[in-house]
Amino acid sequence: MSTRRFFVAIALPAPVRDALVALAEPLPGTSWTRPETLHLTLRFIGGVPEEKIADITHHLATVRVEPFILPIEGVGAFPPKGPPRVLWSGVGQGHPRLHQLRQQVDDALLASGLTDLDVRTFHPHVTLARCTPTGAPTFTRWMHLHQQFAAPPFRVNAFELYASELRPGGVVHTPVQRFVLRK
């Protein structure tokens, strides 16, 4: 029985990816995310047997949320205290449809039989880089320099189920199915 890792995400249009890629600069201990893998994760699922995917996609197809406009703005780091391990760009405040979409995705995944979903609070963001503690002082400078960052707002018309595979050249995300948003 083969198992791949999966996640549900919003794909980013080229102008947003380009704006995010422009934030990358040489920082000690930083590995920047490749442009083609930038996305906004709604839910990381993890390893799932292949025979379960049809049930997951069936339930994800029941999600009903109207399309909405989403701004990607600001920068930050995880964890919020201590040396950063991830640099990210976030989502502006007050986007109820994004949170509605996340909740409906969770409900669909639970209905498909996935019961071990991570219960941490949803902090919508795009992962820009992974970090080692050696560059902490330069990360602070970088965050200060880009605190007013804003990518062009974009219309979210769909979300996708992706398969994720770690290869020698880095992680590869493959779209499995696209789900169009509708009321």
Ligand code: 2AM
Second form
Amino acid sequence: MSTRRFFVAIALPAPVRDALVALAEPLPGTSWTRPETLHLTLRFIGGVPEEKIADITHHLATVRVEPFILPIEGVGAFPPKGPPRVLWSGVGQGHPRLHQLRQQVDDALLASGLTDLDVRTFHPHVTLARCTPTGAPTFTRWMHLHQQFAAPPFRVNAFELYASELRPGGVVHTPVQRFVLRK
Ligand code: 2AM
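What does the same protein look like in the form predicted together with adenosine-2'-monophosphate, given that the last one was the form predicted on its own?
Complete assembly follows, chain above in first position.
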């Protein structure tokens, strides 16, 4: 039985992706996200059987959140201390509709029967790069250089369910279904 991995995310419009791509530079041990796969994950689902997807999309379609404006800004690293594994850009404080959206997505997934959602705090971010733990001073310089970064704010009109597959050329994200935001 095929079990692709799935996740729910906000797709980023081209001007935001362009601004994020401009943060990339050759850094030791660092692999930058391909522009077409930049996204803001709302919830990683993981591997589920394909026959479960209809139920998941049925429940995700019940989400009711008004469209909202989201500025992607600032940069940081996971973990916040020690050698970075991930470089990201975030969303700053606030943005209650983003958190409302995440909560409703979780509620929908739970209602569809998924029980093992990760309980860690939601840190909304766009993963820009993954790093092997080398060159810490270089990352400090990069983060300092871009701490005032701000992508053009954009209107979140929808969210998407994606399938993620590891192919020989790297990870491929395929949109499965788009859910338009509405009250
Ligand atoms: P992130 O890069 O924004 O942290 C699809 O794999 C997306 O789901 C990834 O880009 C990742 O988002 C997120 N994700 C969260 N937990 C994950 C996990 N355990 N394995 C893979 N991806 C995960």
